Structure formats: structure tokens, C-alpha cells
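Just the one chain here, laid out as C-alpha cells, in the form predicted on its own.
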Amino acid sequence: MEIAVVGTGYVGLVTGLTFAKLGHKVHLVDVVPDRVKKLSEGIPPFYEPGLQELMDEVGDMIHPTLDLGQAVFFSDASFICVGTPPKEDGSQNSEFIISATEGIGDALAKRTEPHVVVVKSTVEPGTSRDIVLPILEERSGKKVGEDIGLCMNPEFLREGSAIKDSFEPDRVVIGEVAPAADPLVKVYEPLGAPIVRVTLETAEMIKYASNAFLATKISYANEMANLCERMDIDALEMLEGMAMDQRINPKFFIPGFGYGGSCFPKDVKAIVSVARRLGEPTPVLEAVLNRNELQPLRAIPMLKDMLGDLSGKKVTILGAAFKPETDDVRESRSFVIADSLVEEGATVRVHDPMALENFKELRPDLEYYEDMDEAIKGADAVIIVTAWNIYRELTPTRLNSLMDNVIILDARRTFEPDDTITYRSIGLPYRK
């Protein structure tokens, strides 16, 4: 097939790599120039694990562009993979969604042969049906479900591990406009993967249900190894016994401070915004929201029980990006504890190995070091908030060499102390 990739950003450009691996023509579409002429270049525009190999390797058979047009025009399918960012209210803000749907529509106006365009972004339940189906309809001039297929194929893509998942998935949904994804079952046969075909909105309710109920995992876990640092209780033994049972598993079950990233705080927050539309209570995703603002706060008063006053100490932030493996920041909770840390009168200094100039340009009044040991000398505490593996080299000999007085909060027990270093991890008891 030839395919048409609306978006390049995280879903667009590793799916569109996908199916050129697959060993289809992909046209890569984006509105931003300077991204096209990286990916021109073979240049991806953002760090993920692979992502520059797999570029290398199907080379030819992808073709960045800004013309929307000519790309659907050429095109057997369209795939939207642009943005749903949310509005203040946490609802699903739809312009990209609108745009993009309009542009496929007026390139399908020229267009004679099928054509079957696939919603792939993130969407509220509803959308695929009540905002692009008329807009193709009124764009195009043709029938949806006779002259046009219209799909929803919500993507289940981790960053840091996307090119995995997107040749390997647990399962690929389908949502349709019958009979539309025959087009689509035999693009994504070759994976092997069960082929799930439900309506629009089925698939799109099954992205939201399957994001909250991660992000619900991770907030019980952080729950959880809180009031286990309350009762002298090693959380981390406590969830590895608990995650032994298969029904519980020990996948989003490790305590730290809280999820990031573009997907799990935007996804809750909208499925609770389109409760609250239908009046229908939603009190268990709301308290993980809860959770999930409280979980970075928590390392003002552990840093203190260690340090004392922070005003005018030297505290390192160790790990900017959301998570390890990718460069990505957004509701990284490094800020939130950076934020924090400013207001106590704490000189903050940050270090990361891939995500420190995308953090920088948000908080550009910080310190910032490419060197992790240059950003860890000298300071009077160390907070370690994503688990990059560059920091489980640390030990406590190389922390001694490094620092007067070595004190340290590990979310993510990256290492083993020993008596010559104060440390604290959450859900670990702690004692002066």
C-alpha cells in the first residue's frame, strides 16, 4: 500500500517507519518545516532507543512533506496521528484533529480510487464519528462507508520502548466504519498480534480505559509505599509479593513520584472531563489525579527530614525526562520538585542524558550540567528522579569522592547504600 502519515511526532513517525519496515511507501506529513527537512535528512526529530536505525534502514521507502494534499491524493490511507492537547478544563482540544481531517477531505475531493483514513491519535470517545466523519463528508463530497472507510486505531505505544511495541503489540484494535478494516487487518497481519475489530467509539473508550487503569497502578503503588514508610515496612518487598499473583503482574508497579509523560495525566484528566459532561461520577480517577499532584511533593519533607532548612543548600536533580529512554519532559515531575525546591531557597542544578535542553528551555533560571559527576560535586543533596541506568552506576564510594556529607532521595532505588551515606527512597522506612 501507499500511506499517508498525518503527524510526526511520537505515534506518527514510529508507525509510519513501522509500515515502511512492513514494507509499504509512507509519506510523512508535518506542518513544521524544520522537522520535514530533519527527516529528509534522515534526521529523527526527538531521541527515542532505535529510532535513528530503523530510519537508516527503511530509507527510501519514507518520503517527508509538508503537502497534505499530495500525499492523501497518492495515497490507499490516511493515518491522523497529530495532537490532542488538553484544554484548561482537561478536556480534548480538537484543532489539529479538525485541521488535518479537513485537509484529508479536500484531497479526497480530487480522488476517484478507496480510500480508508484511520484516526490513530488519542481521542475522546465520540470524536471519530461525530467530528471527522461529517467533516470528510462535507470536505470530500462522498458517502463515508460507501466511497470513503473511516477507522479508529488508537496506538499503545511506551516511549522509550515504542519501536518494540509497535512491532511487537499485545493486541491491535480496530474501531470501524464496516466493512473499513480489511484494508487495515492486512497492513497489520504480518505482526502476528490478535486483530480486534469493534465500532468508533469502542476503540477509542479502550485507549482511555487502558491508560487510566496504568496510571490507577502506579498511584495505588505510590499509595501504598507511603504508608508503608509509615509502618517500618519495605514497600518494595511488599509489591513484588503482591505482584507474584498474575491478576495484580508487576508491570506500572513501582512507587516513585508519580507518572509523567504526554499520555497518562492528559488521558485521565479527558475521560474525567467527559464524565463530568455526562454527569456520571468518577471518584476513583480523580483520586489517582490527586495522587498523582501530591506524589512529587513528597520530597520536600524527606529531603528535609535529611537536610534541615534547604534555604541556600545546593540540591542535584538527577534525571529531567518524564522517564528513562527518551528525551521527552512534558509533566516531567522533576519540575513540580524543582518548583518546589526554588521556594525553599534551594539552589537547583539538573542533570539528564538526553532531556536537559528541553527542560532548560521551560526552566531556564536553573543550573544545568551535561557531566553528572561535575552536577553532583559539591552539592548537599542528591535527588534521583528517573531511572536512566547511567545512574545506577553510582555507588556510595564515587558519591563520598564527590560530596562533603553524601545525602540522597532515590525514587527509584537505582543503588544500594550503605552506612557512610544518608539515603532515603520512597516506601523504604527511614531513620535518622
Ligand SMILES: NC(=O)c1ccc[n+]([C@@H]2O[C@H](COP(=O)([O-])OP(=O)(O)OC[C@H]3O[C@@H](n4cnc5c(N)ncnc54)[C@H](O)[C@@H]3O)[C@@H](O)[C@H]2O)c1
Second form
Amino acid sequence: MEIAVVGTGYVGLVTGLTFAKLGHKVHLVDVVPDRVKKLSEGIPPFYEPGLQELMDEVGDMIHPTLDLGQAVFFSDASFICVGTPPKEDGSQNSEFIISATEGIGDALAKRTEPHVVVVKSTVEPGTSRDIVLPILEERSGKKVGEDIGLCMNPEFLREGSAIKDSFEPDRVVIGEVAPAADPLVKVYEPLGAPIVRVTLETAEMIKYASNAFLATKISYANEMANLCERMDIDALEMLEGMAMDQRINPKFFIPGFGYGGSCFPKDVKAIVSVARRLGEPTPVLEAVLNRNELQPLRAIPMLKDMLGDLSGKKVTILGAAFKPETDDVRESRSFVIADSLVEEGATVRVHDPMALENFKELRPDLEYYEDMDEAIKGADAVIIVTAWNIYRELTPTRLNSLMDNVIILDARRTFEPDDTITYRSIGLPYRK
Ligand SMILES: NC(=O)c1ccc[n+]([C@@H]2O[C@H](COP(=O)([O-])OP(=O)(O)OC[C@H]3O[C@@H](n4cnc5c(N)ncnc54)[C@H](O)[C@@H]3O)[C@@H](O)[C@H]2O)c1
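Follow the form predicted on its own with the form predicted together with the named molecule, if you could.
What follows is the whole complex; the chain from before opens it.
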């Protein structure tokens, strides 16, 4: 097939490369000239493990372009992969979905061959039918379900393991205005995953409800960990014991400073805002939002217990990315922690192997270090927020050689402490 992927962020680029590897010719469309230029030069516009290698491998099966009209006109399918950021009130900002759909509709007015439009972005239930469908019909002059196909195919990849997730999905969900999904099923069949065919709205809701569930699981683990800390129980041991129950399982069950990233925070807020609009109470999800707001703020009292007043102290934050193996800092917990430290009068140093520039752009006034040891040298305390592998190489001996008095707040249990250092972690009993 010939496929147009509209939006070349984490989802669009990885999806496009996956299709190219499966043997399709893929037009990668974006509105940002610099991004398209980079892609044309074979350079990934962001960090994701294996991305460069995959781009090299698919070579001229991908065609980066700013010209949405041409890309869609020549394609059998177009995938909408643009961002759906939140508005102030948490509800979905549909402006990118609308502009991409308008462009696709205009191009389809001229195309005579069959074409299926696929919404891959995470969208509020009803968006594909109530926003995308009428725009497509109006701009193309064609009828959805007869002249044009419309599907909703949510994406479940995780940044940091996006390529593996894209090639090995647990399931492929396709919502459709029947029978539009047939060509899509052919595209996905080689991946060997179960294919779930549902309505547009069900597909949209499967994505939201999955993310809200995972955010709830993380928040639950965090709340239990906080409680364990008060009761002299090691939460990690406790959660491991729980997770051996197959109904619970160990994934997304390690305590930390809360979930961040471009998906969970926005998607939970969006589904809560949909529920409010519908007049349906969602106290469970409201509590999840609340727990996630509170969780990173624990860093300050935990650090004060060990270090006393933070004013004038040098504190190093290890990890700016919202999770390891990505340079994405959207909703990173490190922003909340850094801001709180600055408020307390501390000097904040930041290290990250990949996300330093992205973080610095949003908080230019902090101190930034490319070398981990330099970031730690002479600090009064270190907070490990993101569990990058490089932080697992830290040892009490190495820290003792860099700091006068080693004080560590290790959110993710990244390394083994000994009694030469002062060490705290979430869900680990602490005695002064
Ligand atoms: N990032 C993830 O891990 C992830 C996982 C699953 C689902 N999603 C969902 O997928 C969608 C995309 O997420 P992302 O993280 O890839 O976003 P992103 O912000 O990284 O990328 C979006 C891209 O779309 C481009 N764009 C905007 N308007 C356009 C238009 N009219 N035409 C062409 N390109 C346009 C932007 O320039 C940008 O490059 C969102 O709805 C998100 O919720 C994201």
C-alpha cells in the first residue's frame, strides 16, 4: 500500500517506519519544516532506542514531506497521528485533529481511488464520528462509509520501547464505520497480534480507559508505598508479594514520584472532563489525579528529614526525562521537584543522559551538567527521579568520593545503599 502518516512525533514516526518495514511506501507528513528536513536527511527528530537504525534500514521506503495534499492524494490510507494536547480545563484541544482532517478532506476531493482515513491520535470518544467524519465529508464532497473509509485505531506504544511495542502489540484495536477496516486488517495481519474490531467510540474509549487504568495502578502502588513507609514495611517487598498474583502482575507497580509523560496525565484529565460534561461522577479517577499531584511534593519533606533546611543547599536532580530511554520531558516529575526546591531556596543542578536540552528550554535558570559525576561533585544531596541505567552504576564508594556527606533520595531504588551513606526511598522505612 501507499500510506500517508500525518504528524511525525513519537507515534507517527514510529508507526510510519513500522509500515515501511512491513513493505509499504510511506509519506511522512509534518507541518514543522525543520522536522521534515531532519527526516529527509535521515536524522530522527527525537531520541528513541533503535530509531536511527530503523530509519537507516527502511531507507527510501519513507518520504518525508510538508505537502499533505500530495501525500494523501497518492495514498490508499492516511493515518492521523497529530498531538491532542489538553486545554486549560483538561478537555481535549482538537485544533490539530481539525486542521489535519481538513487537509486530508481537501486532498480526497481530487482522489478517485478508494481511501481509508485512520485516526490514530488519542481522542475523546465521539471525536472521530462528530468532528472528523463531518469535516471529511464536507471538504471532500464524498460520503464516509461509501466513498471513503473511516477508522479509529488507537496506539498503545510506550516511549522508550516504542519500536518493539509497535512491532509486537498485545492487540490491534480498530474502530470502524463498517466495512472500512478490511485494508487496515491486511496491514496489521503480519504482526500476528489479535485484531479487535469495534465501533469508533469503543476504540476511542479502549485507549482512554486503558491509560486511566494504568495511571490508577501506579497511583495505587504509590499510595500503598507511602503508607508502608509509615508502618516500617518495605513497600517494594510488599508490592512484589502482591504482584505475584496473576490478576495483579508486576507491571507499573513500582513506587515513585508519580506518572508523567505526554499520555497518562492528559488522558486521565480528558476522560474526567468528558465525565463531568456527561454529568457522571468519577471519584476514582479524581483521586488518581489528586494522588499524582501530591506524590512528587513528597520529595521536599523527605529531603528535609535528611538535610534540614534546604535554603542555600546544592541539590542534584538525576533524571529530567519523564521516564528512562526517552528525551521527552512532558509532565516530568522533575519539573515539580525542581520548582519546589527553588522555592525552598536550594540551588538546583540537573543531569540527564538524553533530555537535558528539552528540560533546559523550559527551565533555563537551573544548573545543567552533561557529566553525571560533575553534577554530583560537591552537592549536599542527590535526588534520583528517573531510573536511567547509568544511575544504576552509582555505588556508595563512588558517591563518597564525590560528596562530603552522601545524602540520597532515590525514588526508584536504583542502587544498593550501605551504612556509609544516608539513603531514603519511597516506601522504604527511614529512621534518622
Ligand atoms: N507519545 C506517546 O507515547 C503516545 C502513545 C500513544 C498514543 N499517543 C497519542 O498519539 C498522538 C500523537 O502523540 P505524539 O506523542 O506522537 O505527539 P507529538 O507532539 O510528539 O507529535 C505530533 C506531531 O504532529 C505534527 N502536526 C501537528 N499538526 C499537524 C498537521 N496539521 N499536519 C501534519 N502534522 C501535524 C506536529 O508538528 C508534531 O510533529 C496524541 O494524541 C497522543 O496522545 C502518544
